[in-house]
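One chain follows as structure tokens, the form predicted alone.
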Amino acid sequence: MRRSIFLRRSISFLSTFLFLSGLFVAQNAAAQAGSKACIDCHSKTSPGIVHDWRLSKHSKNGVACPTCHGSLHKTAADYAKAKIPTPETCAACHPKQFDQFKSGKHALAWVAMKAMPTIHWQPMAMIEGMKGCGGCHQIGLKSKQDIMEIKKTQPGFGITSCDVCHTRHLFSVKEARSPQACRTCHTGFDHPQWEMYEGSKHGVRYALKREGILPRDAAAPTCQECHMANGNHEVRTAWGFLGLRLPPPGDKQWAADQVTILKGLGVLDPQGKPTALLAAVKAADLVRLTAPSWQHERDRMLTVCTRCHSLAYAKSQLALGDKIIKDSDHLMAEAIRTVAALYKDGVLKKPSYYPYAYPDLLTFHNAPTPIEQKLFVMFSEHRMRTFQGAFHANPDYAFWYGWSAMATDLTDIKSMAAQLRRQKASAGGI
């Protein structure tokens, strides 16, 4: 009887296997049937990307050309006919993956570079042809009217977002799972994770486990399993990129700091009232305006952190962190305050594109003068490097890239002033 049983289900497992199996041929048949005009061409034309996709699980699983590029392209002479995939076309497939996209601040890469007051005096090279800052803020979901003005620029390439992780047409998990995959836009200036990872003990740790000296099952963090743990494609921090948060109750000094810098960043206007562009810094949710919004951030970190550490090791380790903050804090609003003081006096005029006559830090690509181009270094760089350094856990960055430039840039700062001062009273101005 048992074994009149297990005969039965040993021959519907194997008519299920070979079921699937023959739909998987079947499928990789059609999928190289549909797609033999595309490789027959594109093996002459561009043939890095048929290998590619002959090397990826698309190919292997039935997903064709026509697929994701649509089937009116036939000849050379009608390439425009192509479909350029869009991160709905990804989610046609991938929909978990790409609703948790779009919740999180990789998708709002895009809108946050275009929110930058002087971004448009750029060379459109850099933006949207994606040699500069757009090649890295490709990322983020792009609007219609978007599209449209990359596709003045270039044929449309750099709207899809998820092949700037999965690149094109390998579309490989494995690279994306890598923190090299993470390098090429997270490097050098106010975006220098991938050094602050790699000299970390995370990273030593990473680098000693891919060379045989760790075991293959240490712990060794990498970027994807802190910031996308359970391959959340969210990615999203306490912080946000500003570092800007509700201050604990009572802490006056370091809330009055906060409120310096976001008059600096034009979000409240100098009298601390909110302006127009708080609902831009909303949109682009570069700020953490409610502790419950920061407070989840934190429970799902220390979730990650807990994995390899006590609780209450993270915990404290995450505080030094916060600490970094106000203590850089109060540094930066000091600068602030003392080049907001000169346009105050009338030391220094106000340029034209400044709504007001305050210091605008969201215009650091354009500083008109040495001390605010200092102020815009600092704020853009010095500071983040000293909290990113703290929370990446890379002691050298933290305190000389980081802190030590904070305090020589206001050391400059105040020294600079000082000298408009003179320069304006003898002159007869004060």
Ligand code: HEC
Given for the second form:
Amino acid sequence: MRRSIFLRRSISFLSTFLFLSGLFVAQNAAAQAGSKACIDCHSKTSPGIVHDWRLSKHSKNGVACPTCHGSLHKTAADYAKAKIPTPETCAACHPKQFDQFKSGKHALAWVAMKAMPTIHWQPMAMIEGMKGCGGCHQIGLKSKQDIMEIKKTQPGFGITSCDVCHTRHLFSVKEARSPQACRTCHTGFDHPQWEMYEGSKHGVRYALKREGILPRDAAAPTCQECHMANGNHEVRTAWGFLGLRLPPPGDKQWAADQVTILKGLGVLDPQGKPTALLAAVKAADLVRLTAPSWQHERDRMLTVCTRCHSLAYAKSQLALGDKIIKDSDHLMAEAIRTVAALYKDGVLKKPSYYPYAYPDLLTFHNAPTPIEQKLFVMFSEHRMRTFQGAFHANPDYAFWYGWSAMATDLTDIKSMAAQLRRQKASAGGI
Ligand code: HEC
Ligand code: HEC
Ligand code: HEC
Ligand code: HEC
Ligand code: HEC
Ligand code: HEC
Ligand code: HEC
Ligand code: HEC
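Mind pulling up the form predicted in complex with the named molecule next to the form predicted alone we just looked at?
Okay, now the whole complex, with that chain kicking things off.
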């Protein structure tokens, strides 16, 4: 009796299986047939693309050219009809990664870039053309309006988001798991995480593993193991890029210093009242807005560290990072107040494009005076490096490129301010 139920179940399972796999084979065949023309022609016009695709898991699973590009383009002349895939194209088959990605910070990268007040001053090629800011911020999701703007500059490339870590047309998971996949963007001036990681003990061990000097399974965390644990595509950290928190941390002096920095960013006006920019900061999730949302990210990170370190060790290491943010905020706030006093005393005049007679860190390198350009570099380059270096276990970045450079900036800013005051006085000003 039992045996016959088992048998019947097995038969029904088997026929479902055969039916489904038959369907899959049929679908594959259809896709392959539809793609034959694409492949034949593109093997000649762009063999590298076809070769990469042949090596991919997609080609082995019947995901072919028309699946992502449609089948409207049929000849060498009508290629403008080829569809450029969006993240929704990938979401049809990879809904989990899409949903995670959508709830993380990467999804907001295009919005955050566009929210910068001075973005319109940058050349189009740098933004929609993806040669500068846009080249990195293309990772973010785009609205229909955004895509229309991009298409005014170029045919509409750079809208897929999903292809920045596992690149076309291999879409390799091994590539995405390598720290090098993050390198193109997490580098350079204000976020050199790659350089910091490469020189840290974590990164050195990773390199030695790859060279075969350390065993293949030796412990050496990658960017992905810390920031995309269990393949979770929702990336976000506690302090974020700006190293700020709203409302600011409990400590009185620290809170006052963070308020000064928020004034410098124009998120608060010189009197400390929120400005229109606060809405943009909230919309782009630039800072964690509640203590629990900050703590949630911190706990997520601690779970990662404790795979290899003790909880006490990991907690103390991250707390030292927090302490370094506090100390650098103190230097930063003093520098901002030094320049703000020049506006208050009429030594510097408010430029027409400034919202307030107060230094504006968001004018970037377009800041109107050398002293304010120094202030921008102190904030974006040196303050960032101080805490980013601390969190990424790189003493050289934390100290020499970070803290030490901030101290030098402050000395220079004070000396430049005194000089400007002397010039004003000798010109009969104050
Ligand atoms: C008869 C040859 C031919 C066939 C068939 C063909 N293509 Fe193309 N395709 C081209 C040429 C030529 C270009 C333009 C290349 C260039 O600018 O160098 C192109 C461009 C493209 C582009 C880039 C679009 C752009 O705006 O630059 C995509 C994507 C593309 N093809 C996909 C496909 C797909 C998918 C198929 C099958 C449905 C297909 N092609 C069939 C020749 C062909
Ligand atoms: C899994 C989806 C996917 C498949 C399958 C796929 N492509 Fe693409 N293709 C992309 C993405 C993503 C881009 C880049 C779009 C962007 O820049 O936003 C792209 C870009 C292109 C381009 C223009 C960019 C360049 O480097 O010149 C061509 C041409 C192209 N694909 C041809 C093909 C051909 C031919 C096939 C089949 C052999 C194919 N694609 C299969 C996703 C796919
Ligand atoms: C029609 C369904 C379909 C679409 C659309 C699709 N994929 Fe896939 N993808 C698959 C299948 C099937 C596999 C193979 C899964 C496996 O072997 O476990 C795969 C595998 C992958 C992998 C893992 C490759 C590896 O090395 O293990 C990545 C990454 C990936 N796809 C990314 C993308 C991206 C990015 C897009 C959009 C540009 C996309 N896919 C569009 C079906 C699809
Ligand atoms: C194409 C460029 C690009 C690539 C590749 C890229 N990122 Fe990013 N990443 C960004 C941008 C831009 C932001 C800022 C987005 C925002 O917050 O608006 C960001 C933000 C982040 C953040 C969030 C920081 C915060 O504010 O909390 C983390 C963590 C991160 N990336 C990790 C990674 C890792 C790990 C990789 C590699 C697997 C990677 N990224 C690959 C461009 C990139
Ligand atoms: C080399 C790649 C790259 C370039 C070029 C670039 N960015 Fe970024 N941007 C990033 C990365 C990566 C992050 C996240 C870094 C971090 O969290 O430490 C980021 C963060 C930001 C953020 C903060 C987002 C947040 O939510 O915290 C803004 C705003 C921003 N960039 C605007 C711009 C603008 C405007 C330009 C051009 C003037 C630009 N970026 C150029 C890669 C780049
Ligand atoms: C910041 C880099 C980055 C971006 C952007 C990104 N991925 Fe991934 N992706 C990864 C990493 C890292 C892995 C490997 C995760 C792991 O360890 O299993 C991965 C793995 C995958 C896999 C294979 C999963 C498996 O278990 O084999 C798929 C499918 C995938 N991603 C789809 C997407 C889609 C769809 C998007 C866009 C919505 C996207 N990815 C955007 C980094 C990225
Ligand atoms: C050992 C774990 C670990 C590794 C490896 C790691 N990070 Fe981080 N990352 C952290 C921690 C911890 C923070 C700070 C989290 C917080 O705000 O509390 C952080 C912060 C960040 C931030 C936000 C700004 C900052 O730097 O403080 C970005 C972006 C980022 N990491 C990207 C990367 C990239 C890209 C790599 C690889 C090149 C990488 N990380 C490697 C642990 C790691
Ligand atoms: C996959 C394992 C792994 C993970 C995850 C990991 N680490 Fe490490 N970490 C190591 C190894 C191995 C070393 C090198 C040990 C040594 O220096 O003796 C190291 C070294 C360090 C160092 C440098 C110590 C020194 O003497 O220079 C610090 C700081 C550190 N880790 C902090 C962290 C923090 C914080 C986290 C979580 C954000 C973390 N690690 C996650 C394995 C890991």
